[in-house]
Amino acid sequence: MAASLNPTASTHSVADRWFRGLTVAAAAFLVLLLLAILLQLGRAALGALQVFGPVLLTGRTWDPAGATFGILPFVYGTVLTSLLALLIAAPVALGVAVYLAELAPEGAKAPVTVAVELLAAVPSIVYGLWGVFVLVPWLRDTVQPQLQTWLGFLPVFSGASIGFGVLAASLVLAVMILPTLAAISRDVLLAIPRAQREAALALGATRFEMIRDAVLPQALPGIVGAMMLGLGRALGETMAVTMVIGNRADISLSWFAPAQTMASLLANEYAEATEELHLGALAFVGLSLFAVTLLLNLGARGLVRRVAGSAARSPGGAR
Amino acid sequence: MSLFRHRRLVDRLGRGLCGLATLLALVPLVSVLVWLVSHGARGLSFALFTELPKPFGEVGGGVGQALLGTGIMVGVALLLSMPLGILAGIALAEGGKSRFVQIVRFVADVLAGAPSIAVGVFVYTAVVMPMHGFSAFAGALALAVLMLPTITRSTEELLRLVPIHLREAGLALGLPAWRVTLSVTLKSALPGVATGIMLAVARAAGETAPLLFTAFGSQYWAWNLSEPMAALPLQIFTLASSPFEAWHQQAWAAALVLVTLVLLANLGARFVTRRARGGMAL
């Protein structure tokens, strides 16, 4: 090798190997950390799992004093609020993404992008504060009475309007996941080749037809991926939900009723829990949350990559 | 002719709806900011930054211990996560397309998307239980776990932006590869890397959930890492959950301080990155 003519080559290669080893060790640490989290949560949940078995997941009674633990009400609360949030946020986010990727005039792009990023940067606790003092009173005094007047025959809009409950939590969650949905969807749209658009326009399509027929169908898997990532965020979101959901371990049809999510259960009870079984059941809740978001991430990233590939991530893209 | 009109109508309607959605999306942001300023500004005072919370009934008091606590814990978390994150980012950027790189990158993404409350539970079972008590160190550790994947991925992406010919020039001058990485690649990517770290810090400073059962919060000045410690988001939670009007007022003021810090970090990061990338938005 030519390098051996260099008198310092051997010191180079030793130092290089050390440095390389150091960086690879740091990268491997991340993998170890993930495994450690899974193992540690699994170990902590094991005791409760052995005692209760599948009832832990399907039981409807959560009674720490009576040492009975079933997390179904929290699973229900988590899934309901997250899906409602997605239902509310997805159309709006898609509109924002299409606007930013296809329609916005040059001067409007940067400010809107910054605003959406700031929406994502506001801490969860601040959305909680806003939820408690702005959103909940508005829902209680204006929105829920109106919904009841016009759509009160639907069971989801029945019951007393106290503001705190499923609807408030879903709305706060919708606001919080909207930036994620919008930003990733926009990246996906921008990754669709320009020629695709030009071809549609050349065939006489209006701009909306171009978006609907030539861009969105191709971008669909990526947009679905963005929604899965948003769903993952919604499932694990804690503070804002804890503050506005009312925290009651009930399964109620009404969206006005208080409920509780897996994350808000942890926020409310974990610091005070002392009994081994109670702690174990709570650790099981934490493990389930972690595992579900992991699976959602796994699926979502595959979908986003299929459309956007490295194009959306590369700085040379159409951003 | 009527078909044309119909199509034009649908076109305008569709485009209008997208614009409307964008306006709608910004309503909560505006509402949050307006409330923060209108309700928080009234509570701003010198004492807010320097004094301890007063028991209910006494006028005044502040959230000084929470600001200090956030500073200490985020600082310690930064010391723990920054070296690891930068090194891991280097490994990813220079590892080509190997299987190892793909796995680590995926793991980093998964960790970045992990619910922060679950990380809190992890640190509780791994640190708080064995040490028999809540501690600022446990809080800092939880924040570090949340910051590490963000720093890793942003470092990687910014290192990848450094043109290959800069590296080649360094190697051609006879520099060992590790020196090229540190003095050429990392150095030229430094503004961007610093930005990524700043964003991770901003996010960690606003985290509440992972601190609930690690740092736990405190109403007193605390310097000791082995004791419970207050944090600004935890303090806002305590104040907002109380039934007292005066405490709500203080919660808004504290939230205004927190959001100002976080948004300044974000805007600053944007500005630096834009310059680093030669006018390209993040």
Given for the second form:
Amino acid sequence: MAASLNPTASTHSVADRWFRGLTVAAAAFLVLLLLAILLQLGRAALGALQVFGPVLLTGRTWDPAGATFGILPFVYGTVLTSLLALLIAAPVALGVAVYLAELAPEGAKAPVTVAVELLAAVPSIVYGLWGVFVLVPWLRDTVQPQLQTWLGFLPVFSGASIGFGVLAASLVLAVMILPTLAAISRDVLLAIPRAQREAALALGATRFEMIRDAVLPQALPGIVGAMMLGLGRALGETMAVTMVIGNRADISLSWFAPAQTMASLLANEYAEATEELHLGALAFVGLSLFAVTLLLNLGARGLVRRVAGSAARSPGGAR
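Show the form predicted alone, please, the one above being the form predicted together with its partner chain.
All you get below is the one chain by itself.
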């Protein structure tokens, strides 16, 4: 009765309902948008699926002129370049994050942070041009010959030194995802309570031991989440990869060999595709890229939960 006589409480109740409705509508819009994309890609790819069946996913030959479509080389190129980029970028990004959060003097924090943010703002086409004119010649003339001399007995370092290929694409991707990994990892480290650091130092730990034993274990779930976010961006990157990967539909163990990703295939061929089967096969490539990204994100969420659970159960872990 009192609430009904209070106009302020009634106004708040109406405002709360409107606010809740708007947030529900925003969330529902995202879900509907996701379903609409999946539905449209599925409808476009249905004709090619009916003609080629499972061969469309497992085939290794892509020949639009001969109406033969197999996307396995593109799946391989996408996953290989993205995982290799993550392996290259993750240690560097973690080092930058630890430096900014724990070790950098006040005068150095702002310039390094600005540099990280500027790297994240560079357009992908600029990274592609840098890869073509700087990275590829350096790999071709310096890095790849040295790797062949010292590690040529390994299959991944075999083959001709041409610069363009999986290694070049992975390095460009690593530079592109590094700012995202570093910025998120830094924020995760800064979220660890200061009391945790002070307790470790009070027990006699060195600065290194404090970071290793008191900070990083608590930040690990967030750091893993940052790495998976960077991996998701690497999977979908298009222009920079297209410019340096060599664009050859092939599966090779060598990191020096040209390859092609699903995104680069779509960028190269979709505008010129006219045949219905060709368009359907390209739509299936887009659907497969969507599926690969979704599966990796679901796996990442499971990994983050496992890491968080392990950190909570460890001695001194969050409870």
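This is a predicted model, so every value here is computed, not measured. Whichever C-alpha set is largest while still superposing within 1.5 Å between the two forms counts as the rigid core. Numbering follows the first chain given and starts at 1.
- In a rigid-core overlay of the protein, Phe29 has its C-alpha displaced by at least 2 Å between the two forms.
- In the core-superposed comparison between the two forms, the C-alpha atom of Ala273 has shifted by less than 2 angstroms.
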